[in-house]
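In structure tokens, the next block holds one chain alone, the form predicted alone.
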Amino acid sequence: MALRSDWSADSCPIARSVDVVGDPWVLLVLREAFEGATRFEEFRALGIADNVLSRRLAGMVEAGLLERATYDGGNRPRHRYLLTGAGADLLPVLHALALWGERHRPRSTGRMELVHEACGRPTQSADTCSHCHVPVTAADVSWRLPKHPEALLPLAR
């Protein structure tokens, strides 16, 4: 029995998008990829079961969010998972979710901030710096996490 409908051919672009990124594990894998994770073992830090992670990575490759690249892993070839252009285009979506979560599901231990490195200021916008009004990309934005407020986490370059 299918867990949900197939919306891949729906006329609504939101439904087609949710068909690809509507699974919470997909968004969390993307978050880890933006933070620099590329190997299966690094994505396991999410606490996801190996079989689920394997299926999600394969689905993300099939959907064009990640590409699988082989590297020499010693005894056998290993794979890295790299963000594609389509995957990188989801950065504003992750930013919007993070900002929404901080506004509507805040934690008492502090807030995550999106910091535009060019001007050094936190932004309250998912895709444009709310201070200097320049579009933000993975190359020029960092995440300041509540557990390490003194340090910026630059996104994978």
Contents of the next structure:
There are 2 protein chains.
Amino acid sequence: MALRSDWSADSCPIARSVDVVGDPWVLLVLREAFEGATRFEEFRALGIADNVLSRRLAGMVEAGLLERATYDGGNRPRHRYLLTGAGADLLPVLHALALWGERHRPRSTGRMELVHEACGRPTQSADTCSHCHVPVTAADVSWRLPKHPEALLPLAR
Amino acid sequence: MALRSDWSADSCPIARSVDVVGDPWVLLVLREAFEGATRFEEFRALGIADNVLSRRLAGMVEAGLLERATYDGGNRPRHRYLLTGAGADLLPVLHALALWGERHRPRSTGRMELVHEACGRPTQSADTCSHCHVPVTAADVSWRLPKHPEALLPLAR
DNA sequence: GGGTAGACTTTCTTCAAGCAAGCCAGATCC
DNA sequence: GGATCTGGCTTGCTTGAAGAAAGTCTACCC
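Alright, leaving the form predicted alone aside, put up the form predicted in complex with another copy of the chain.
Every chain and every other molecule in the complex is listed next, the one we just looked at coming first.
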């Protein structure tokens, strides 16, 4: 598609963010990372093509959203991709998308809820507990997902 | 790029939203719309190619983010693209991107601020006034943009 | 009736998404 | 010790969308 436009030096912070996360796979890889995925194999569950996943992971490491850590899994070296601070700070973007999706693209099969651990209630805000009025981060929120309505999933960070 | 993946019927609301706004131009067209752009000619200022803009506007109308209104500008029929409720509800997504961009891709030239009209203070949340703790929508917020640091821009809705 | 403005449409080239297959190193099976 | 498996990629191919530029169409402007 010829070289896609570059907004990395745009004067608008929205455009600069779009330059980083204005891609479906980046957002979905982030979602998987928050849900605990760390290995190449785990991210494949998204249904992304291998070459695209490889490129995206490398790009996200370069963009500072993920960090590639080498650890040994049974004395063979393995890598995992861990959320950086910058990556974890994108949680409100995912939450805003989740809230919009629930409202404007609803499905009958179970809702997603963003539960504030401290008070146990779902919040309707992307970054604040709508009950306690305190800011929430990955450390304070768990997700209740449509596919596992009984489980409450603490987020990676 | 072969046909891009389709998440419109995914069980995850994040994926369903990504299906709609997981594209740089859609997000930037939305930003322009919040800043008051309504006509084809005005959106061109984004630097988007005409054919791409044409397709995006049509897609966003079909997705229910924009509404194409015909009005008469000097007894010749003209169109404008207006934000729908669903489009306006994407404001928190743009705000979350703006806050992330300011924090993790800062520029020395002026900050963007999301000002809650009622109290006059900038909020650090995507959808709540961090001072008053009330939810904020396009009706309650104005943007202070890096390129016009003196102006306070009320948002379209 | 020539020019301009707005809103597109068409044509062309380039590049990335998607798909499939291949590769390589270490572990595990037999 | 050869064969298979697993994880994490890389390579090759096809198709379609992004980008750039030019063309179209309608209506007013002078």
